[in-house]
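Presented below, as structure tokens, is a lone chain in the form predicted alone.
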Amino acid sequence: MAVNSYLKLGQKPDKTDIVSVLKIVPAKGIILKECVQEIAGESSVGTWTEIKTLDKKTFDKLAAKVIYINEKTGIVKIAYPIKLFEKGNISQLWSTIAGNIFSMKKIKDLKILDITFPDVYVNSYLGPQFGIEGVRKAYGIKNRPIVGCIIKPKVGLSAKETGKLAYDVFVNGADFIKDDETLTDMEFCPFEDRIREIVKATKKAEKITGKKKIFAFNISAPTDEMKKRARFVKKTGGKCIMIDVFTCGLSAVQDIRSDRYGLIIHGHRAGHSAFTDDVSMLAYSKFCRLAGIDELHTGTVVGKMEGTKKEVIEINKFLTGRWGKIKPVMPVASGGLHPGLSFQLVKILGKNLIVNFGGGIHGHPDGSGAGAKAALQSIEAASKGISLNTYARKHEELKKALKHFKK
């Protein structure tokens, strides 16, 4: 079967394919026509040289179709046949669109920057179990985005120390806390003692506000033990698991997931950065959010993380957007935040989301429960497009803040 019979250039994608978008370099002295063609067949019938086994009625029914190539800009499509998917199984497609293609000599430098799915695979997975509406029902919250905080230092405070942390940024304002992505069950801090604390913490804060409260315990370990855990935060009266997507791996999510155990699901993306340099932080969201994450970390463009404003308009777009049977995904911004930048925040990406502060309220002057109270008036001022400053004449926390911050 001669190579060439991947390019199908020109031909628009049937509607059951799975479509990629690469951006590829090739190596010193191969065209960019003969990498995709190689990329086509490694990754759907073909292999390294001509085989006796592949007859013409099997090419044609499951071989990737090379369509659209770009010569200036090495942008490429190759669109793939659902017979070659396994529905459900989010494994097997990342093992067939991002297996081996980025280890063959004749390409220098791959990038996968968009994957496009019809409606009949995308339904094929649970996907998110409450989704933005359930979301913000769990929180009591409609017209405004969800005041965040990461308990700091990262590591380091006893589960009682973390209880009471949570209990002071609880009560002065803050929506949602969650665990350091680093914080899983530690000597100085077990995970079972915290989750008692912060629970305990958590409702005592809901009776003092009458606001609903949730804090996300990060119960990222291998697959086993991670459904001990999310178990346990379930039984102890917790609502809302933490789960670091890229280092657990998107089958451990689907796995928890498919367990029902009726908690919300915030997805951290910790280490993103060694995935999305070959793999785009969109094309990876869309698998996120077949795996059923509720609420997912996509970049903030004013804090300290990479991420340009377009690309996080992007994600955050298609997560609160509709996508075939499956419930959309709350967006987080999350790094390097503080009062300060929140009016900027909300006006670039909008009130659909959470804004997770971490030494944006810890490091108020005033402590903790300051700085909780200065985010939460910095996110009711973008709220109502009030500026900052204006709003910080008759909120002395917020105005200590920006003074703060801005050193």
Contents of the next structure:
2 protein chains.
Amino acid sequence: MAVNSYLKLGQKPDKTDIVSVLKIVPAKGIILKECVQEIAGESSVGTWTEIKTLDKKTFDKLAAKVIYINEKTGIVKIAYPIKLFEKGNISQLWSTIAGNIFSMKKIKDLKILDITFPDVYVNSYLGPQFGIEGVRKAYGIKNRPIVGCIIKPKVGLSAKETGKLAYDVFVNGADFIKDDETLTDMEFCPFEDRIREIVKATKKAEKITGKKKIFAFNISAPTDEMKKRARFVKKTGGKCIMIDVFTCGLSAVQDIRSDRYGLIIHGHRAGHSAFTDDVSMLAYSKFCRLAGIDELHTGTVVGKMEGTKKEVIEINKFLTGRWGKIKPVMPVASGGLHPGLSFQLVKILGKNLIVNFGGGIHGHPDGSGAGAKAALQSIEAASKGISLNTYARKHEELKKALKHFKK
Amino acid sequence: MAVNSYLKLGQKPDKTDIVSVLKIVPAKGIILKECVQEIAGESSVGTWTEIKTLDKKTFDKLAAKVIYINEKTGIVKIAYPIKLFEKGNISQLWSTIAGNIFSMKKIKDLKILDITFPDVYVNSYLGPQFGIEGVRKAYGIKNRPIVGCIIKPKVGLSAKETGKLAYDVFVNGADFIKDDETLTDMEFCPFEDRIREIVKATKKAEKITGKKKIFAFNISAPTDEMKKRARFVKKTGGKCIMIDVFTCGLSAVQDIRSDRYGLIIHGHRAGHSAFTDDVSMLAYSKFCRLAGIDELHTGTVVGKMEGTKKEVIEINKFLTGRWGKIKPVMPVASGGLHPGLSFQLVKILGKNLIVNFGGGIHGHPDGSGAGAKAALQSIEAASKGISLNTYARKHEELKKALKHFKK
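Show the form predicted in complex with another copy of the chain, please, because up to now only the form predicted alone has appeared in this conversation.
In what comes next, the whole complex appears, and the chain from above leads the way.
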């Protein structure tokens, strides 16, 4: 069988095909057409040599089709028949279209820019349990971004100290607080103690303010341990769990989701940048939505972490839009944010957003409580379209924050 | 607190520190010293700004220490106090030392070359259940590499066809066969049917040959589903399961390992290359050994997949050597191999190896059975230090393979 039969340039993908968009830089001396055929083979029915065990029937049914090649840009499209995939299984999807193809000697550089899925495949997943609507309902907030806060220092506070800090930040304006991604069950801050202290602090803050407050407890661990921790959060009265989705892996996330704890799943993406050089965050965020994350970190544009404006807008647009029957995901902006950036941030990314402040709250000259007030003030101003400087005239904490973080 | 207190150049790490070796290329206009301090901060107690909640006691106890900087090569070493880590939790380790640091705008390029661990940390993990000794015992093979075969085509055969092919390959010489990494529970080849057919074929081949034969069943899926599949393999009489470790994630692997099914865990690494650009395969293979993989794909040097000679030798040396109290891992060479490469392969990588042939068996001019014979012959020759051409004089299948795959 001639190898070039993977080439179906100009052919329309079937309605049920999964289509991958890739950018390829071939290795020296290799032409693009050769690369992309090898990719189509390796990711469907082929291998590096002709084999006796592959017949025409199998090839016609299961071979990937190269439907587009742009010699100038190196961008190609490959359409995969849906029969190549096990429904509802992200690791199988990932191993197929984003697996061995990255290891081939003939390719110098390869990035998966996007993957599109037919509804019949999307709908084989649970997706988020709460989604944006459920998340907003849990916070009781309709028309502005959620004001979030990250406990800082990342690590080092005891359970009692964390509870105290959480109370201070909640009562002064934060809607949401999260554990740091590196904080799990630590000697200096045992998981169960922390949950107990924080749930107490949360309930107290809710009573005082009359508003809903949510804390995301980082349950990242081996899957079974994650489940134990999720059950403990539920039992103790928590409403949200956090998972380091990339470092735990999506098999764990899918499993936690399918257990239906009735807890919002907050997805932190620590470590993703070591991967999303080669598979775009847009494609990875599709995996996360399938897996059932309710709130996902996607970039800040204006903060300390990478991610271009175009890229983050595109991801957030995907997460908040319609996709088969599965619910939309609330995007989270987190990393290097402070009140002085809120106006710009909301202008770029809109109101369907959790805005997380860490140093931007705890670094306030008057401490974390004042920081939380300033953060909320900045988000209120931004949501009403009032400039921060104008709003700061009547809001002392914001005024101080703007002055301090400008330095 | 002055930011430069992360710098402890020339200081020896504590015996219980975890030490990370990184290669950094700073972003334009940023100096290396600034980058590495930001990394030390972000991966321990710091953030992008000074915060009110971080006191000296916490800093002294938990801050990472930059102990080495080489301005010329960009190589730096960071020592992390063990208190920063939850024992036995890979995702927490990963999020800490290989998490957000990849996303920082001040860094143009960053690669974690290696991570070294104190025994007290290593020993908090289960590690492999079988290890090299247990694996060799299961195969009943002492002094040569294990001859493995990958079912090809990757996908498309029915359960019955797969069973038939497995029998043919087993009876003709293969010790080991594995599912392809993209084959899980498929419409055209349901998981349970496949297991039943293959276990039958394996037992028949064992009876005919009087030798032990092992098939690795790919159970990759959401964690709970993986467990169901592992239990089914055990119940049906299988001896080995395969996991796509990177695409499933190590939380799932740790959990499967801790369930102690008494099944060898074969670790496929599909997709790793999208990640190991930034975190070396050496470092990732340490994660996999902690998690409890018995057999791990590490590269072929001579085959179709990437991985330099130096790199693969270093990884295999680590996997097969002593490491705290946890067992060594059997390295697997897989991808683009054929009998003509066996001598060179064993010379480079030694006999503690599973050598997987896919196209190198099924592409044999006389079919898969002859291919399996040729594969075994090539490994026998290589193990005895006899040149392949010499051995081929009395071994027809090898002779044909050498001629065919040279083309």
